[in-house]
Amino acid sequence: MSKTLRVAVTGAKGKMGQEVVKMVLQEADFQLVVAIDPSSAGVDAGVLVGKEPCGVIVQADLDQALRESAADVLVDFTIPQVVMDNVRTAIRHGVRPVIGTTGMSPADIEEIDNLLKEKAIGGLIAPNFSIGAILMMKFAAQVAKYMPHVEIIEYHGDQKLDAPSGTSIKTAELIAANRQELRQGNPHEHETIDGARGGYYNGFRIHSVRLPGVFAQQEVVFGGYGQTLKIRHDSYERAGYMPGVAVAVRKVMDCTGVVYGFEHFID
């Protein structure tokens, strides 16, 4: 019999933490230990998020409720501001993190990875947890081989604090490691509008649309000669990501120090 995974959940009343009280509380392998959110405080984690009461009392402070929980795994969807400390609390703890709050910095990764290898446990980090955006990104990495000339455009609503997006800038890393740097556009354009070209990456560039009604799309755009390739990928609600955060919290006690990317998480 497999054992009973004991997940913790912060930034229980966001969007993303509530699709995730939800999936822990749904999945027979799991169990809801720890909810917290300072703004729900003294909520059960059920109720929040529109269940039936089931008994885990949300709380503030996240180093009390991990040291009286024995939990496994942290699930956090946060905000960049915070989600260092979670983390840093996760892993003093030994409690594994896995982590889709994007917006962190290279050294923040290399920060974790380290503290998690000193406690000789495992975390992942996440920009995206849609099985779907997992395969246009390997989709997109297997093109850029024969095609280089490529743009990445993404879609998100007016409330993302980050730009350009965590899935974006991931799917960069992998085409440009399948690339040699190739600096795109006639050598003599020229802005008019600052930023009218985007944000540039080995060579390449990443266009960044933020606008209300929008949730979260990106399409990345190869040319060549004669014909040009579109893979496009399309995320309509939160609940999409949850089967792959499922698959993360099983499979994350399987390894040790930082994985970057859900993509090593899938065949």
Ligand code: NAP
Given for the second form:
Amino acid sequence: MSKTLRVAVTGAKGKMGQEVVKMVLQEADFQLVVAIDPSSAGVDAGVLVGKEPCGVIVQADLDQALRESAADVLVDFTIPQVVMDNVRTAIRHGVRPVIGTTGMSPADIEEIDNLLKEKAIGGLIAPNFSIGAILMMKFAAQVAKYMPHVEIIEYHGDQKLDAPSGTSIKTAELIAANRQELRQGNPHEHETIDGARGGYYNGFRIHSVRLPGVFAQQEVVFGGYGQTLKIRHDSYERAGYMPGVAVAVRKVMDCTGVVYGFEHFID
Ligand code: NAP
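Could I have the structure of this protein in the form predicted in complex with this ligand, to go alongside the form predicted alone above?
To see the whole picture, the full complex is given below, headed by that same chain.
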């Protein structure tokens, strides 16, 4: 029988964090050992997510909690301002981070890679854990070889903190790796309203739509002579990310250094 993995969750009260707590309580080979959320300290983590009490009390201090927990993996869905501190704390305790929080910079990723290698453990940074979104990114990277003119339009709820989304940045990076840098559009174009053409990345544009009622969607639009090709992915609910998070918790045990992108954990 496989070893039971001891899992810590930061951001346990958050929208994603609650789904992670439910998933960890449900999976037979996972044991929830730590749940952190500053504004819900003292509450049973099971009760926090609308389930039976599970005996794990939500705490505010990750460092203190990890000292006593012998956790194997930390799953973090928090906010860009705190994720790096959480990850540094986890690695210091020899706990492998699985990071869903978006908005991390290339310098953050490099720092995490160095810290992980010093401890000879692995970690995952995944801007998107959904299989459909991973396929959208892979298809987009393939198309970019043949149709290099592209724009990305991503749609999220109006309370999202970072823009553009982590998924759109990851998609842009994969596209950039598959085509020559190409500054698109009319060289003489100018914006009558600032930002009208979206964010600039490697010659192309990323547009971030933020509206109430929207969950998470992305379109990658390619234009060629007399034709366009659109690749679109729609996420409808947070539970859809959890099978991916469960795979990540298991697979992160077997790697060293940072893995950036959930696509590396699936065939
Ligand atoms: P959310 O509902 O705002 O949750 C964030 C949670 O983090 C809140 O419960 C907040 O607690 C908590 N938090 C703040 N400071 C903390 C700290 N120091 N330690 C522990 N927890 C802390 O946001 P969400 O919708 O769950 O999204 C969370 C992140 O996941 C975002 O970056 C989002 O972009 C990302 N995301 C990633 C994926 C993916 O597939 N990778 C999918 C969806 C979302 P308080 O309320 O107490 O402040």
